[in-house]
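Only one chain is shown below, in C-alpha cells, and it's the form predicted alone.
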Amino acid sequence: MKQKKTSILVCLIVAATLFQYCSKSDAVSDTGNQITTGTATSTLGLPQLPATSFNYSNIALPTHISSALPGCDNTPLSNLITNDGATLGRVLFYDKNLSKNNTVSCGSCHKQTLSFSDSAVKSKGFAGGSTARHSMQLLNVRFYRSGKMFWDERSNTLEDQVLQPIQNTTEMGMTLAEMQTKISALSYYPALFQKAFGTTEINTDKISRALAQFVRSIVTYQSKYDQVKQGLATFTADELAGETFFTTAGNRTCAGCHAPPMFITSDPVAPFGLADATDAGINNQNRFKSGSLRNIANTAPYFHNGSVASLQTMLAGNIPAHSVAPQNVQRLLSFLQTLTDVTVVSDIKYSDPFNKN
C-alpha cells in the first residue's frame, strides 16, 4: 500500500511540474521546429547585438561619393535609414525563420564574405532546388537610381524586392501571411520592432521597410579608389591607364554603364545584352540589369546566369560590350582590382547576428 502511495505522489508531481511547463511556453511546432508561441527563441538562438546600434544613418561618405548620391539615391522619403531600422533589418536579413523549414535566410544567397553575392552560379532554396539566375550582389544599391531591382528590373522598389525571396516556392518558402505569424512568435522582435518603428506591432510593411533599410545601407567607399581620389593614395601606371581606359576608350566607354564613383547607373548608354536562349531578360528584351563594379574581384562568377567564371574571361573573351584589346586587359585588371572595398566583406555591422563564432 505505501509504494501504491508513493507512486501516485511521483505521477502527481510529473503531472503538476508538465502543466507549469505548457501553461508558461505554449509551445507548437513548425516543421519539426519548436517555436514557443510570444515567448519563443528560434533555433538559432538570440541574436547578439550591440547595446547601442551601429551607425547606418550617418555615414561619414568622403566627397566624391556624397556629392553624387543626391542624384542616383533611391531612398523614399518615406523609408529613411535609420540606425535602429537597419539593425531589425540586419536580424531579419539573417534570420532563417523566414524559410518554410529554416533553413535559409537572404544571407545564405548575399554572402557578405564574397560581397553579399554567391560563388554559387545558382543558389540553393529551402528544398535543395537551384535559384532560376545568379545571385546578384548586393553593394551599392542605394545608387541604382530608378530604384528597380532583379536582373530583370521586375521589382519597381527594394521595398518591393526584399520581400519576393521570401515567398519564392524554390528560395524560401513562405507566404507572407505565415512569415508575419512566424516572425511574430519570436521573443527577439518586438522590442526590435518597438525601438525601429515605435511599436511593437510586427507587419508585413515593417518588416519590408526594415529589410530595404539595412540592404540600402551597404555601401563600399573605402578602396584604393576612394583613397586615390581623396588624396590619401596614388594609383600605378597600370592602375592609371586602366582608369583611363575605363572613362574614356571607344564611343560606348565602360562608364557609360557603370558610372563612377560607384560604378553603376540604372540609365545606361547601351543596355547590355547576354545571349541566353532560356532568358530573355528585361521585358523580353534580351537585356539584362548590371550591379556596381565595386568589389567586382569578389563577385564571380558573372552576369544573370554566372556563364562567366572570371574577370580575365569576360576581358579576353568573346563577351558583347565587353573584350577589350590584349595590350588592355592587364591594365583594366589592375584598375578594378583598386575597386574593392575589404572592409564591407568584415564589418561587424553587416554580418549575422545568430553567428556565435
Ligand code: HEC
Second form
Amino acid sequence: MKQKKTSILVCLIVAATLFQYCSKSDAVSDTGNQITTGTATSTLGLPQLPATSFNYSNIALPTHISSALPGCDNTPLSNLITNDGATLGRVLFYDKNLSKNNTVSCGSCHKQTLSFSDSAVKSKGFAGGSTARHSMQLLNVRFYRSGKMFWDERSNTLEDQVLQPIQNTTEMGMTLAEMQTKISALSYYPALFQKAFGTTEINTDKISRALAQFVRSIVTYQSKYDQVKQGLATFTADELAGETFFTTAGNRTCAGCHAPPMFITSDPVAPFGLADATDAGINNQNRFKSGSLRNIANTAPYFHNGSVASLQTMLAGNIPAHSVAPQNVQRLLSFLQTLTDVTVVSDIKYSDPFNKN
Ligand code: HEC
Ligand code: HEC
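Output the structure of the form predicted in complex with ligand HEC; the preceding block shows the form predicted alone.
Full assembly next; the chain just shown is listed first.
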C-alpha cells in the first residue's frame, strides 16, 4: 500500500517535470508572426542572462592605463554606461532579429573570439553580399578621443554608428522603422528596456544608446604588456627590443600614431599609404582611422581593405611606416604579441547570450 502511494507520487513528480520542460520549450518555439507588442516569440530562442547583471559600468583599470586616459574617453554625459544598459546592448548586439532575414547579428562580423573582428577579408551580410571594407575590431572603441567611427570616420559618434549597419543594404538590410517594430514585438525586450531606461517603451534612440553602451564597455587591460607595466611580469629580450623600437626608433615611431597604453590615436594625420586605388578614406585624402592595436595578433587580416594577411607580411613588406628592417621584424612581432588579452575574448559578459552551450 505504502509502496503504491510512493510510486504514484513519483509518477506525479515525473509528470510535473515533463510538463514544466514542455512549457519551457514552448516558450522558445516559433509561433509565427504574432505582432502584439512585446509578446512575439523569436525563432532564435531567448537570451540567457544572469540574475544580477555583470559589471560593465565600473571597470577598475590599472593606473598605467587610467592615468593616461583623461580626455580620451568619448562617452557622452547623455549616455553613461550602466550595467542594465550594457546588458540590453549585449542582447541587441547578438540578436539576429536586427537583420532583415534573421541571419546576421553585429556579432556575426565582430566575433568575440577574434577580438570582435572578422577573419574574412570582407564580411558577409544578410543576403550573402560582401561588405565594402574589412570589419574593424571593437576593443577600446571608447578611447578613440574624437569619437569618430569607421575607417573613414564618416560617423561622428558611436551612437550614430551603431544604427548604420542595421540600415546598410548589404549588412542587415532594415529601415530603422522596420527594426523598431520588430524589436518592439519580441517578448524579452520590454523587461530589458524597463531595467535599462525605466520604461518599457522601445524606440530607435534607446536601441542606439544601449548598443553604444555595450560596445564602449569592451575594454582590455589584462595582457602581458599590462602585467609588465604593473611590475607583475617581465619582457623577454626580444619583446623589450620590440617595445623600444615601437616607441623610439626612426623619424616616425609606431607609437607616434598608435599611442600606448591603448595603442590608439585620434589623429590620423598622415596621408601615408597602403596604396589603394579604389578607396580614398577620410575626406578622400587617402587617410584612414586605425583602431586600437591591442589584441592585434588576434585580428588578421589587417588594414581597411583586409589586404595584409599577417603582421609578418606587414613588417617584412614595403608598406610606408609599417615595414621595418629584417632584424626588427621578430622583435616587433614579439612585442605586438604581448598586447594580447585572452580574458576579453572569453569573458562571458561579452559573449552571445543566445548561445545555449
Ligand atoms: C555584415 C558585417 C557587419 C555587421 C552585421 C556589423 N558590422 Fe560593424 N563593421 C563592419 C565593417 C565592414 C566595418 C568597417 C566599415 C567601414 O569602415 O566602412 C564595421 C565597423 C564598425 C564599427 C566602427 C569601429 C571603429 O573603431 O571605428 C563599429 C563600432 C561597429 N562596426 C559596430 C557594429 C554594431 C554595433 C553592429 C550591429 C548593430 C555591427 N557593427 C554590425 C561589419 C559589420
Ligand atoms: C603615420 C602614422 C602611423 C605610423 C607611423 C604607424 N602607423 Fe600603423 N597604422 C596607421 C594607420 C592610419 C593605419 C590604418 C591604415 C589603413 O587601414 O589603411 C595603421 C594600421 C596598422 C596596423 C593594422 C591595424 C588593423 O586593425 O588592421 C598595424 C598592425 C599597425 N598599423 C602597426 C604599426 C607599427 C608596428 C608601426 C611601426 C613600425 C606603425 N603601425 C606605424 C598609422 C600609422
